[in-house]
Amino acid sequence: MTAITLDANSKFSIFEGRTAHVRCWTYLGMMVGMAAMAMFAGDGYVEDSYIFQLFSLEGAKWMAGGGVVGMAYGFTTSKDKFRAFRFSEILVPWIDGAVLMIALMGLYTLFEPSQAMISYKDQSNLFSGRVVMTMNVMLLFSALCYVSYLFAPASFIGKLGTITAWIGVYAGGSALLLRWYESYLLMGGDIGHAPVSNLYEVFILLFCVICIVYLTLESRHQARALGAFVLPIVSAGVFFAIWLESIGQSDIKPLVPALQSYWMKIHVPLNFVGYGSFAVACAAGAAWLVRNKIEERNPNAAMLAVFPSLKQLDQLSYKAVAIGFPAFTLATILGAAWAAEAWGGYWSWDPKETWALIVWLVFGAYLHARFSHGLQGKILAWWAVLGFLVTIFCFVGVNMYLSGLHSYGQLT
């Protein structure tokens, strides 16, 4: 920790200091009242209502009392009022955010049509559809800023492709919430579940976990111009979406038996936390091949200027992987012990289960060659591109081309 003092020129932050750090307290002290309230309360945790006792009045209470004890004691452990507290200071961004998709969810409700009106053979009048679409819309835009900022680097067409970036992740979270909640609008609640079950809906949450990674790298190293890289690739992923809700594949469905555990929860969005960072890496190895490329063949572009360096972007790539791997490693360990309850095993040899292991072994091995056999610079950066072409297939490749265990991913 360390003290800071106020003077003419300070200015107030509820992301810093005190503030943070007692917001921080009450937003975990919430949380608990959670699972207190699906450990303690009525019949304990059920699955299927859960989501709704959290917005009823039973909810409200214990979390209210959780979100005080957790602000009474950050108060009591804030004795001296101008300390930084750099562990609040870095969670309680992400909890407004996610604190934020839930109101935006919450805001959305209100414009859905009557229960008469929603019909599970028509789903296109469900409000998430509208919701999907901005997101689309903003992150096309966005891309547009960040490809036109390497060529014009005025400020304010970077500031907008960051800005639209960040609009589109909010529309993509809150839009997945969306989706939750009408999924128990459907059928009478019966095909209710987290909407992670269909290419169509991953691939949302694959938008917002790439944004997300490469938002925070550019904030912490001013690597604007890399969003020229990764927003074409999120693009490329939109079109392929909106070709996916365009056949059919974006309704909401029943979940087939072996998906229908707690473990989807968890494992999936841990997949794509690593896939969306291996994304974030490609494009910085790309981005340092067209760098290394422009050096060779006019060190004096104009363009080298908007550029991050050869280094910074070698750091970045390593940075994305560093963050994916661990998550991937996790999910894959995750998914075996899911395998295990679903089908008695724990591995299988599935195509699916070979390819993510394929890709945690190339992702491994960037790793191990940085650190044990010091590589960097283009081996790097083209193991990176290609280590995502990989995992590519391993996504999407799989699910549309083979079959096995895993085959409910299948196109329909």
Second form
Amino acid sequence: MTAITLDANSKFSIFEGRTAHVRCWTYLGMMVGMAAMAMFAGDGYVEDSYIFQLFSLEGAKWMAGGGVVGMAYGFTTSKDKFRAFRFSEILVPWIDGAVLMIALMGLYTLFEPSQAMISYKDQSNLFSGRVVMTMNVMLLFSALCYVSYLFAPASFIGKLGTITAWIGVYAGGSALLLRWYESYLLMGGDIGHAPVSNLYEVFILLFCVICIVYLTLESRHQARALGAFVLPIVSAGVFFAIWLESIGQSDIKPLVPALQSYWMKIHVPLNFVGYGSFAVACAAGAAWLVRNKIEERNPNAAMLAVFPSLKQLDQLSYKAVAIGFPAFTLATILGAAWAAEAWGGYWSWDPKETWALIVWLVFGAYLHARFSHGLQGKILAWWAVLGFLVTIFCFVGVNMYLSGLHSYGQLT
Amino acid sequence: MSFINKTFKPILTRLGSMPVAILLLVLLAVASVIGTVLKQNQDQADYLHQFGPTWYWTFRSLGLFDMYHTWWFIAILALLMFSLAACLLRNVPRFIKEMKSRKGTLSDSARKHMEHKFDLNLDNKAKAIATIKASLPDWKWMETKVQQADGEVLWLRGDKGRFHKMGYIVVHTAMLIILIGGWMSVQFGFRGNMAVPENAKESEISFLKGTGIEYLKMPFEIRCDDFSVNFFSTGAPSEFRSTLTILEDGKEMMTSDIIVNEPLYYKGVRIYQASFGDGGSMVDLNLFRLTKKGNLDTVKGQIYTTFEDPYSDASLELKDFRPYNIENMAEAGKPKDFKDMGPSVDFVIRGKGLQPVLVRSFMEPFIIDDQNQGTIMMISKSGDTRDFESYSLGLDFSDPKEWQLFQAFVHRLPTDDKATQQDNLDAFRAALDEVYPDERPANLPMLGNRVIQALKVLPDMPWPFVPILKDYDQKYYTGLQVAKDPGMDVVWIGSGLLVFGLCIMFYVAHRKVWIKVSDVQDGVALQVTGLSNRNPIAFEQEFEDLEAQIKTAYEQRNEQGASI
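Switch from the form predicted on its own to the form predicted in complex with the partner chain and give that structure.
What follows is the entire complex, opening with the chain shown before.
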């Protein structure tokens, strides 16, 4: 999360140089402290109570201890003039973003209805629902802004699109965290689990991932016009999620035994890094095709000034694939590892697995076309678009139309 | 040797070529799609019903019902493996050669076209070279001396991420390793299911092969010492746990608990908790005879056996027992309201002139808002549990007195058509006096209503008796998946390499820097040029830093030199 407050002109920035370095190592130290607490403190690691333990006095001690050690290391190493701080400068905004999300989640818990008002049977009064609504509104509004930006590039509206998209990301991310917390409030804490267990939850995750991947590319490559293609894809998803909610798919439900594993927290989010990146690649491909069409009709069209060049769009599409492909590969492998542990075989030709393989082959072929055959431009733009359609089928279609071992993603 | 070269080289070249690889990949993708759309390994009768005989036999002869194990599908995978191997054999030497070759110099015309460059003039040649080498050790410097007309020119070339091309090799090798691992799993491994009832042992697994089921004997026996299930309040199972003992030649080798996601490992074989079901529970059934006598028999039965009634020609094939039946009682759209309907037994009732139907009989009456609604029974005419419809029998069959009351009432009911409402009521009162002589039962109006409901339903029942679950002694079976997979570790090694290789491919850029060091009048001129094969934006930053670093390091060296 390259934070929007990052200002390239200011002399001193907490996101650059030594400050970033020291902060980064403080964070890393705290994380080591958290891990150490899981390993050595008290009765050891118990998944359901670990988070609560973190926010207790004991957790504060471990984190502070780790933080101080990390900070000390950061200070001693920051004296070296020639040391490149790039690693820290890249990492620190992401951790900042995560901390902000957790802080927002903590803030929301104050608005949660009292325990007596919370029931499994009627979850409509949980606060996360409202935060998700905020996210929906923000993302839809952002899509509007980005599309308007194509026609009014000089105005404030483009910036507004970026800002609302970021607000949407923070709302979505913190809403998911809040759902995690809320799942422990229901049924006396018996059903607490990470919010990546059904279609509704992973849709929210997907919006956040798409927006984060896109916004990162936007800030690094000044490619704001791309938002007019990314955010409408997200908006379509938002409408789908609203529909899911309307048919009662948004309830927090207990996990089936097969999903009760730490693998779920790794496999599912990583998969969505893949899906989300492919969505951005698709948007860049679509933008390429649109720009190409405009150029063919009228090479002097005013709108062309807003668009990144064809070459840039081609690069952006590739960059998104370059993020998504390794993540998707790793996610599939970890999925296989989980399957080996839960189902007795790493590969069962389950529809979901098979479609994941097809998606992998499609994007693998994309990379070959690009590097072995030097293809660029139109064909690859179409490839990225169609590749995303295959991805959508793998994600939603398989759950809705084909049954199999992944059937917990199904609508019930 | 030349024969081999002549015969195999062209085949290798052809097989390892891109078009062949793409053809294979497309074939693999299309075949995989078929396999997902056409449900695999279902019951053959279902397929026949679904497609009709012509298509059924066409699909069957192509092996589409177990497609991922047909010879042609495996052939595609094998060809892909050879194609990968051929591609590697052809390209690896070239890649290695390219990686090794480092051209030390850069022509002026080439430099002109490059984006990243700067010139720097310093006063001391030796010091400049030493500074560069010392302050930028990451770059792996190489020196080239070129004699020119105006004297000797020194070139420094530095590289970062030279192993970038290794990424391609690693990725493709990794895929080959994964395919080999997969082949080993299929060739030397097995995977099948086993159902072990509580306190029983089993040593045979069954698995699907093609259109049939095959069995395999394990070198050990598995005994299920205990099985337990925990449920959420929604009725969904939250955890099921088996205590298993492994026996070899009757000797206990080990005992361990397993749950889903936590398998047991014994001599290369993994034993997974997969499912559970009824392992032959004993049930007591009350048969309320729908005869004139209306007597009540209690009979014993066991799940998975058939009870033959000696007094009529009816039989009950006992199918399943469930200790809980948690149902959502709320109407659609309303907040959920889960309720446990208590234990139930499923059976198919058969008999002369009877339509065989699947029945779910409950032990306890149905109670809403503390009101006893009498016993209900679920009946499915198709035999599928999804088609269950519930019927209210009126009486609470868990209380034999209500049956007695009903019988007494039916016997007293006036049979002629002239009977008035008052006659009926008198009959009911008389029946009450007989069955409840001392005290009237609570909630009499409700009981009256239920008796009337029973009067509507029971005489029309085609069965000779009403079978109601009375008592049970539950016994589970634990469903285990037993698998041996000698290729698994190979696959993991391949997978690790694959991810590692991809990371190199995508995130490591091969960056090159050339520095032309030529003597000028009062010192030395450095012409620095940089090139990266990916991520130009990051390289721009890195290259800018490079300039600053050289300058500062040189100045520092000056200061140090002065102080000495």
